[in-house]
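Only one chain is included here, represented as structure tokens and corresponding to the form predicted on its own.
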Amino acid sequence: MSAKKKTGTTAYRCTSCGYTQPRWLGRCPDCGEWNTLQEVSLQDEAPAGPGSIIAGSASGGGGAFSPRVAPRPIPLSAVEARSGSRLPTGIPELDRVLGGAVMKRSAILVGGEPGIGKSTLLLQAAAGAATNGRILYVSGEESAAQIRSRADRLGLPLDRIELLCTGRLEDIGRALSDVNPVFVIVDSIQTVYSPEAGAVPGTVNQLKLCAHELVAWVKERDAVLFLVAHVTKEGSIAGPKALEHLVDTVISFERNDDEVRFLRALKNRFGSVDELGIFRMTEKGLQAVEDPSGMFIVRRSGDLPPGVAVVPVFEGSRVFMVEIQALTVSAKGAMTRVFSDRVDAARVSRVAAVLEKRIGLRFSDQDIYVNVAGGVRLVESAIDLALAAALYSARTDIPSPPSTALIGELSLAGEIRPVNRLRQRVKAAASLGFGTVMAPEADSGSRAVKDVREAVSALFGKAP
């Protein structure tokens, strides 16, 4: 049997990452996967001309597969500045996280664990944005009847929402050309596929190609694109990291219990990443929490238990009163451990080391547990003093004084350092009934403490 003649018109492409090379190999040199190289014809894949799968000309002429006019460089001074080109979604908490409203010609990637409410949030946003123009909702996971049932349960207007249940990229392109929507939702990007990238949806090559084509379409029009993304077991957005670089905004949907949901931006080219949106899941859908400033405080009658301290923290432009809870127990083995998922464990260890060195209270033989009431994550340095007070209270079993809030960054020398926007923090604490606020500076009624020893003496009596 004669060997097959090499014609130079075939190659071998990895179905996992898209790597192409002239000879077959058992293992892909790029991604390391085994038995993923498949033979493809280079003649069949040769482009017929300059064009895109779904992006037609920005002027609206041509169909979904029409070629795109090649871009040419222009002077930056000739570019028209677009101020105020935002579309409100009708959901104030979502608009807050996005920087005031969603920017036209932008792509937003929405991630969150299954069942958290991503589809519900975006369906509500589609109904709220329907006054701006036509809406296209693309679903590759749910049927049309399921989506209609959810919309009826939420009591949403349906007049301007166009529904397309498919995962094929070319079908989505035709619908985009026909509807010309101002608001596009793709739920989810992992279900979208194109035969050009293989037959299996969800591969790295499929995600890159499909997301790139959809983002290229929205960049040429005054529209907005929302891409729903799955998450991994670790809680991060699934798919290649390059997918996050393709979009303008990445927002994450989190939960702390069965009802409360947190929405925060991990990346935002058009606004801050510090804003936090808070929702409550009800039978009527996601409802914004009207006054979240005190929702992270445990309401008690009587004195505080040991191991509890309260701190005002900033999340974007809002102040929340947050309760830090600590527990220390004797270590059961030779190695001590820190259990803390809402406050960085390294921060907990550092504050405990400062207390042990500057006050003489031993933590080196203790297992430390730290929790935050309400489930919110705390990352700013202003929580150091409250964390130190909670650890001291837990270790000595002496409760903190009631109606006392603590603000300040703790240095390795035991000094209490100033924090930003102190006056707003003190004002928020006073409005919620905290009569005493300890801070590094006496501002707007707060009590100044210069180091951790002075703070411990003022809170619990004479330090050891």
Ligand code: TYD
Second form
Amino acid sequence: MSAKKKTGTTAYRCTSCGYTQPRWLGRCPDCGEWNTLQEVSLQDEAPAGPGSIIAGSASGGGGAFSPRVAPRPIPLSAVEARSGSRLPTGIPELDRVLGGAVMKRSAILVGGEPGIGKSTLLLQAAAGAATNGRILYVSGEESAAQIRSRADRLGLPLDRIELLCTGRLEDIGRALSDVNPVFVIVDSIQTVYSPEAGAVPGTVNQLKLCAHELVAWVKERDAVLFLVAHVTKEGSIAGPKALEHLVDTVISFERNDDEVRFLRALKNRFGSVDELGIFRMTEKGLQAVEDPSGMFIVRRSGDLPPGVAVVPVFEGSRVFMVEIQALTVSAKGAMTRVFSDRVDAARVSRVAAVLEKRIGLRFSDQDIYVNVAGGVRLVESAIDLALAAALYSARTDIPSPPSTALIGELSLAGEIRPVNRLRQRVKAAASLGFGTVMAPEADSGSRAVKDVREAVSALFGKAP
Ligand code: TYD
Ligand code: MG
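Go ahead and give the structure of the form predicted together with the named molecule, now that the form predicted on its own is out.
The next block holds the full complex; its first chain is the one shown before.
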């Protein structure tokens, strides 16, 4: 190792993504390109402040468009509090996920794989936005004619939305200052580029710089900004991950089957991240699923197959009935495994261990598979009892009784522990035709069960 020289005056910057770091490396740690790090002098660098590219506003004095003025501290007491300035999108499912409606002066990143319906959702939101202000839809992906034909197909009013088809940040900045919109969609952030951020469009550096400029704009306006981000199936928000800390809210669009779309917040500065929005992609665009509480139960005629049990779970403020499915097979090798994507595998192992210890049903030589109908992920401890019943039923091949819902957390001693919001869960189960509800306490007609032994003998007939 050679001695340090001129610490802090030079650095090495990746010509591909702009990542800068103090030592030369053969491979960029950020984008993974080889031989792209070049020495740069830090003294020549001007810091890239907000508004450095989107410039030329007439507003003057401190806005994101005006030339940079060094900010000064102001007393907290002199700051005007802005509460309750939200703007409904006219799509209640979307508003719910956002924490009520869109907060003004905020930027929302909308992620999802190509074709899932991001452009459709935002066009519908733009058309329904509760504002008299102007609405700007910037598209770097589709032509104006394509967007027009989507709007026609959806039957949306055309006169409210103004279109700009470009990816060039400077052009977007000009349109923002000309139009002064209150509702802005940039579809997608991956198509936005600025020559200021290097020669190559689409790099992480471009993404960060352009998003930063746009977000800086909305922070100074009574407006809302949606940034669409394409996400590949594998790498959740791969490139756009770098943008998550720049925006106020990140919502993600996921699908379970061909039609159903889930919308959830991954980050929300202005609300919870628990709410789930559920849509169906139809001929006429995205439609909210009206009463989704029963959509994850599998309707069957006749007896249940072995290995399934139903539990009411909360997603945000709503209750959904979901079916847990389990399968056990003798392990081929000495090692047993748990295959479970939708329920934490550690929870599955723990519940199996409780069953083995407390009622003597052997799981320790079994491979265990657990799935959840409808593809939702279950994290609540209230699912333990239903999971135990599914595992017991899978292992013994005895089906659970029909029309029975199970609620309860399981302690290691096999006791059934209380859960929150029991009454709402019991009500939801009853309203969907579950005649028997077993729960830690008797409430609104549920039957109390005190431990796993009692539950198993009540469900499967014989004393274990
Ligand atoms: P789109 O919003 O373009 O997806 P994204 O912007 O996330 O890439 O939606 C694309 C899909 O949705 C496409 O396969 C067509 C389908 N679609 C409908 O089924 N119904 C409709 O009314 C619309 C507009 C699209
Ligand atoms: Mg699109």
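Residue numbers count along the first chain shown, from 1. Because the structure is predicted, anything quoted here is derived from the model rather than measured. Definition used throughout: the rigid core is the maximal C-alpha set that superposes within 1.5 Å between two forms.
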query: Rigid-core frame, C-alpha of Ala130, shift of 2 angstroms or more between the two forms; finding: yes
query: Displaced residue check between the two forms: Ser340, CA, 2 Å or over, core reference; finding: yes
query: Threshold 2 Å Cα movement between the two forms for Ala331, core superposed; finding: yes
query: Between the two forms, how far the Cα of Cys31 shifts once the core is aligned, in Å; finding: 5.7
query: Following rigid core superposition, Cα shift of Thr15 between the two forms in Å; finding: 2.8
